[in-house]
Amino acid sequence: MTKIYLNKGKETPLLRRHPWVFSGAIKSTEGKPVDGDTVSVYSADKKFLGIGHYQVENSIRVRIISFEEVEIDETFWFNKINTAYTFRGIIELTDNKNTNVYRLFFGEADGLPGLIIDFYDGHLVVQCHTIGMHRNIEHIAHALKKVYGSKLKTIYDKSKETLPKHLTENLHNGFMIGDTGNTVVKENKHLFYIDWERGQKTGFFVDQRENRALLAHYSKNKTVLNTFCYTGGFSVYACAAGAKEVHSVDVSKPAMEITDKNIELNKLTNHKSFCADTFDFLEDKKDVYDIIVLDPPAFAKSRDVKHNAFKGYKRLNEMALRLIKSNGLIFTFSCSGVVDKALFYNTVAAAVFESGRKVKVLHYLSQPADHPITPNFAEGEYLKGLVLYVE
């Protein structure tokens, strides 16, 4: 295995079980690894402090999967999965008879980066960030198989999409077991139609499960607007609660085919979509919504556009501001990594100042606990939100 020196000082961060090593930590290198390979990460004086996986061409030179001296073998991958199922066993996810759709495993919060598995009531869809994380993704499926046992339907590899593109040329997305192409799940008793091989993500943005919740209890005679709306999963929570109407929103025509199937799966009528740009959508609707969801794609997934996404945050949620009846809600939302919770309100807060509103901040929003935040990596708490009493 290669080993890596770091600078002195630089060990810091990993011996706090941060999981980054950056290129400009690292003071040499015994060996030539290439993008994917296991490497050993050692601080200046030698003291092991890590096993990763290596990236050449990424200021994240290399990921942890392990902070112990072990070998990185079956047993290895076994015990990683089954500590992520066990914890969503914990959080009552693995058995619940309302809810079959849960994120199984999230990346560095669940101690390895670079890999997200999600759970559609037996089928597993996987995603590999790292190349490093896809070499190793026999071992993870005959992980998933020994965890999940006769409950396993399918493994669905999607990872041509997350992976650096010169590394994906002879890559393709396809069934590892099974070969069954979609499915219906239910969550908190609503049903949703998975489409993970042409759809966004993993096929469901699994992560708004307890904020789709929240809108529902705060719905019942309302017109809501659902934005940016996807697969329609606010909109159907709305729905069900009893929203006089609601209006779906979104550029994809494939997403709003999705949102209709939803809807009539759960027997609903209140509906309506728009196949639109959310921002041309929204120029003429003043006083028509009683409560409007904002829950845009990333705006900024880099550091060097975050100005971009801040103006684009701004003048979103400006733009809900002055639209929305008296005594409104606003559920807004951002996804974006680099842009942190501070960021995100003090965005909103500006548009609230540019808007002229008054406006109460009734809740702060984020992700589910089977997207869990660690103290050890800050970096994993990526969605931020907030609900907006406008007077």
Second form
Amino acid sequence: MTKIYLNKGKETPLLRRHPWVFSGAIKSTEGKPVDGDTVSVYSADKKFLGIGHYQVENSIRVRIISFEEVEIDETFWFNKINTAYTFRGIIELTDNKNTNVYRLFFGEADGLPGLIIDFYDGHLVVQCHTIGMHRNIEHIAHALKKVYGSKLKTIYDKSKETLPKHLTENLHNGFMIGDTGNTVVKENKHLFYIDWERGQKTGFFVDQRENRALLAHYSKNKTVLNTFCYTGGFSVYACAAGAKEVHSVDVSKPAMEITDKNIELNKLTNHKSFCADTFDFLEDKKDVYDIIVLDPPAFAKSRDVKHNAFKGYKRLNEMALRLIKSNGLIFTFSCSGVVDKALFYNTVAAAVFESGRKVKVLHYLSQPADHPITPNFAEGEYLKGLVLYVE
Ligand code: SAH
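Return one more block: the form predicted together with S-adenosyl-L-homocysteine (SAH), after the form predicted alone shown previously.
The complete assembly is shown below, putting the previous chain first.
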């Protein structure tokens, strides 16, 4: 195994179990590792720090998969997957009669940077974000089979879009077990059609389960607008909770088709779909809606575009604030990892001041426990939301 030595003092984050080694922290490398190799990392005074995957891409050179000096063998992969599964059992997701969709594995927070696995009623969709992780996908699949046994119906590898482009020329998404590309799942008793072959990400936004339930709590007899609705998660909850009318907007036609399908699956009425750009749609909608949901895609994916993200979130929130009815509620979100809680709050506050509306902050929202937040890896806290009451 290639050995990597860090500059003096650069071991501190690893001793705190932060799993990223930046290129600038590296003093020397014994051997010539290539993308995806498993390497071991040592401090300047040659103390073992961890084992990780090497990648020559932006500035994160090694992602640590073990802080212990262990064999990276079948048992290693099984233990990681099984620990994640046991935890989802503790938080009552693995055997829940109302919900059979959850995130089984959430990268760094579950101890394997670059590995995402979502569970859709026995169908598992795997997304690797590093080539080192993808090289081990057979081990991961083997561990998944052992953990789920006869409950496992499908393993679909959907890593083509999430791996660095220059490394994926010969890679294709595909089935490792089974051949089903879609299914219907239950989330808090609501039915959702999931198409992991054609859909965005792994097919569904698993991270909004609890925030959708909170929207339901406020939706009875209300006129609700769900922007950036994707497959209509928030819309289904609002309709089912007795909203007077729900409007869903997304720029993607396939997403709107699935939204319609989900409304139908749940036998709901009082719903209208709009395939449109949210900013255009909002233009002329003053005093129509009691509740507006804003869940845009990550406006900032890297630190360089943080300022543009600020402008995007501010403009969107300001538009919604200006047009919402009196005594209305805005559910506003950001899933951009580089926009932290404070920046998001300040951005929304700036929109509030600009709009001239009087606002109370009712709730601070986040990601659910199957997307765990760990103190050693602050970057994992990506979903932020606020519920605003607008006088
Ligand atoms: N709220 C959704 C997830 C939103 S993901 C849920 O609970 O499932 C972001 C969505 O925004 C994607 O479906 C994408 O197609 C859509 N989108 C991106 N830009 C848009 C725009 N300018 N107007 C409307 N929709 C947009």
